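Here we start with a single chain on its own, the form predicted alone, put down as structure tokens.
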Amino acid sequence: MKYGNVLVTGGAGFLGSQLVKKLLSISEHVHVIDDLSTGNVNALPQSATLTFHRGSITNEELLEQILPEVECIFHLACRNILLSVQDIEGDLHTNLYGGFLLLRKAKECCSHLKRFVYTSTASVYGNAPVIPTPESYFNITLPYSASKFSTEHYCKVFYHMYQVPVTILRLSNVFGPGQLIENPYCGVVAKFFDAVEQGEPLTIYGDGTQTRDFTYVEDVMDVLLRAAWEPGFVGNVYNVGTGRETSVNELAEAISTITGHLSYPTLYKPKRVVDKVYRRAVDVTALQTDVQWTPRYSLTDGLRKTYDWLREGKV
């Protein structure tokens, strides 16, 4: 059992999710903490090893029920960027200080602590003017990215005054199998294969040239993995993307070849307010000289696992 027993904030979201079902044959026991916001509690598997805790990373009184138990946590729950933008307030609240609880209850409690991996993000970097970016440069533009990015402060705060072994991991456009479009904030490549599936054009924010480094959904999940117990990970900030740029309208031309939908019709409409970035790849050189890592998924191999997936009926 080389992970012990674990905690994952947000775990009935999409990583999260996808990271629970990978930990149970790993873990002695997985305990989930999420307030189904936006998570879907049937994305979690039965298991008499699992534990599901309907509730929020702000809960002290849940935090010490559960926390004297683990070994390892991973911070998956936040707002998101589009909420973060409706509620300023909300964001701050679950983000920065759910972050800052959290990590002060794991000093308190976690006597056996062996790591704490927290997801961060990309969107630190608005528009970089160096591409792909390399983890020392920022630019903070929306709330999202302002609570997350302070949020990584102070794991860095908690790792140099207590020791608390955190590792901060900037992951960028994650998709794959398990992200469903029922959740009204999942990315764009669901967002395309469901307009496809529906029949309905696929809708592009701006002209369709801004681009992403969309990362496939098991890359991430070998990074957090190894995050969990390879030393050279402790006390470091790492991207997690393939350092390649993809437009939009590359990814919606992309969906629809390999959907069989040569041309498929696309609808453009005005920029949204959390549309602030143009361009888009991370540098992940520091992963690949630290521990190793290099992406094994293209684009395309996992646009088409992704469709795999959806065809089987999301298994």
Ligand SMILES: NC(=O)c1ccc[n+]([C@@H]2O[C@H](COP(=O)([O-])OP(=O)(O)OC[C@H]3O[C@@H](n4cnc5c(N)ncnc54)[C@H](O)[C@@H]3O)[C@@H](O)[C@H]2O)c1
The other form holds:
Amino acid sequence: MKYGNVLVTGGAGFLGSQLVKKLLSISEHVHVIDDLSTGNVNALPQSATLTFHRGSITNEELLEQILPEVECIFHLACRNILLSVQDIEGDLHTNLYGGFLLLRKAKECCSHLKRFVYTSTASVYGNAPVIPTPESYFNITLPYSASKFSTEHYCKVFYHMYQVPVTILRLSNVFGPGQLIENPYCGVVAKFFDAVEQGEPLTIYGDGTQTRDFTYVEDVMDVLLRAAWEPGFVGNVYNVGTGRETSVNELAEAISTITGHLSYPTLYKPKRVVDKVYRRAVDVTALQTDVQWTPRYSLTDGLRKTYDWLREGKV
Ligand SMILES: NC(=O)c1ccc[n+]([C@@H]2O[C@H](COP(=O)([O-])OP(=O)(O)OC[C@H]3O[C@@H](n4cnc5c(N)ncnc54)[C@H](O)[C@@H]3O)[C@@H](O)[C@H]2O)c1
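Could you present the same protein in the form predicted together with the named molecule, rather than the form predicted alone shown above?
Now the complete complex, all chains and molecules, led by this one.
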């Protein structure tokens, strides 16, 4: 086995559930903590080596019970960007205090912790003047960006003061199998595929010229697993993405083509409060240089695989 006992916080969410599936075959035991506020326990497989703990990462007793045996922590639990503007204190409590508490308890309770992997976000870049954006830049404009970025700082504090072996990965617009439309906060790719399935137009907020760096889930899984294993990641912050910009209009066209339509109808709506970023692509040079990682999936490949998964009944 590559890993001993591992903990995945937010393991019933989109990325957490995909990660758990991968970890089960290469770990002795996988613990999941998830309060199911947006996650779905049915997204997790049944396994004798998986223990699901329904609860919050802010529950000290729960952490004290699980952490002593844990060698590797993947900290994915979060309140999402849309919820962060509806409930700014809830965002602070889960994303910042929850992250801080997990770090503190990891330091206190884990006697042989090999890695603490934290999934941060490209949202820390706001509207960046340089595209693709390197890790050195930041521009905080939303509560979600503030709480996620602050937790990055605490990761570094625990690394420098207490040698907690952290690694911070800034993910960008992940899509692919496992992203469920049942979660009302799921990303635009899942929403577009579902709209086509329902025979409804693709809803676009703004004029659709805003760009994002869409990253296929398998590429993200690859980095997450390597980050927990390879020494080169420790103490560092890395962007995870493709470095390529795709406008929401281009995404709509791509999904239209993949689903066999010449030009699928779109419906333009005013921007929401969270739609502040006009351009986004992350610079992945550091990840390429330091650990020789490059994304394997083009947007088209990833969309085709996602469509296959949807047509095959999401198995
Ligand atoms: N999906 C993306 O495009 C993307 C992009 C950038 C960063 N990220 C980061 O990756 C991580 C996972 O994202 P995701 O897309 O899987 O999100 P998700 O919303 O699908 O999963 C988050 C999970 O955390 C759980 N959760 C929320 N509050 C909790 C609490 N207090 N205690 C325990 N569990 C709690 C939810 O129930 C959910 O299952 C997050 O940290 C997110 O910031 C994701």
